[in-house]
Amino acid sequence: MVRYVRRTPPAGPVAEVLAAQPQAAPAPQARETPPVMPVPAGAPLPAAAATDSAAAWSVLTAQVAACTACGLSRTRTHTVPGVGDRNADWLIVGEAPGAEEDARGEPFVGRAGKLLDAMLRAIGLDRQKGVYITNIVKCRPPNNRDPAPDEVAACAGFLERQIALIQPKLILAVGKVAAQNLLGSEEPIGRLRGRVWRWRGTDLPIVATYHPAYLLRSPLEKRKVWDDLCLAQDVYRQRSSGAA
């Protein structure tokens, strides 16, 4: 267990970050739906992509776009593979794309996404630098329901490959679905947060916290999320310094 000091949120504009109520994003323009081909999540990379990071990402993105491994492929508008710095130290893993994410092909772009961006800025991070953001599943479940176990299993290979390519120093699991699936646990998010976990027996730390969408409904929980972000920041600093 990593010890950390509980901090008071910083004064000034950042003090209002976790209390901010983001405005809805403008309606996106429609895009053409990518062609769909039956490519499983665990399909091997071509030889050229095995040693070339750019090629590996290109192949992975194409495989996500063409995947028909579960029923979500029949109802999606776009796949949502992820966005951000592909050499990031921080990997943010959410649950599943929502309606706006499905329309735009990018994770966390609605009100919850704006709050996530504000949360990251509060600890000096940005979604385009030092951070990569993705989800447990890459297609939107109908009516924004939680992804089913078979849908999660169908996408597991994509997430595993992203972790292998990025080689982050820390994973921040955002929301119950992300935390439970990354940790292989059925415990509620309230019991998973506030602790440091490890990715599948490796030394890669995982910190879990509440989803921004939940915070929009339950603003009194924002204090706990600030504590989780501080914990994650402390763990990252210790890992970067070689102390963890």
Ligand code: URA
Contents of the next structure:
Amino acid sequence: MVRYVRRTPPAGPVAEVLAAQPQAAPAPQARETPPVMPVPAGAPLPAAAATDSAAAWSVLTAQVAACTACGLSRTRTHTVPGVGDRNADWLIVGEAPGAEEDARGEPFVGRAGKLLDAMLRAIGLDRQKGVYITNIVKCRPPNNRDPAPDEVAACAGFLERQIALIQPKLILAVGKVAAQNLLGSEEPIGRLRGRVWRWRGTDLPIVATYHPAYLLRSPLEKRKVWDDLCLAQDVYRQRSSGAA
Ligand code: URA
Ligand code: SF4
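Alright, leaving the form predicted on its own aside, put up the form predicted together with uracil.
Every component of the complex follows; first up is the chain already shown.
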């Protein structure tokens, strides 16, 4: 059985971000295979002809920019396809662009994004290097509501394509919407976090954690996020060393 070691949050500026109450009981660490996420009908998959990676990314980006497959296209300012390293080992998936992301066309650039950056820095990651950041839907839902199931289904093909192109070693799902949709589950995030899942029966691990916007409202949960990040890092290291 694989054991994951709990570590103490780092000192320094990151401590402000991640230090919080110790958690009473360790989260379960069972490996489970989630139900398969349904493949949406009419998902806007790019043409299979684009085999060259740079060309495939151009196709994908152009398709997102022109996409009108769901109603969010009518209210967006910019599409927000994703940012970062296209050869990243870590794929971070959030929920949906907010107001600042919609204005700039880049994910996680608002307050929650600053906290996400600090979370990544705490485990030695950077949004430009080794990490790619995207969302379940690429356009902003009005008033920051949760994306509706038909919008998620319409957009799912883009995320599938990104996973296929990036071939990450680990997916970190941040927040309920990302976790539930990636895992095809309706369980609350508190039950999805703290353990290792797999992407659709493949060996690609998924670790879920709380959304930084939730942490801004509930700072006492930061300890759990730190635990989840350590879990993700352990899984990643084992996978990189060929043990997982
Ligand atoms: N929240 C998200 O889930 N994604 C973003 O890009 C910004 C805020
Ligand atoms: Fe297209 Fe996704 Fe934007 Fe909907 S949210 S219009 S499916 S890119």
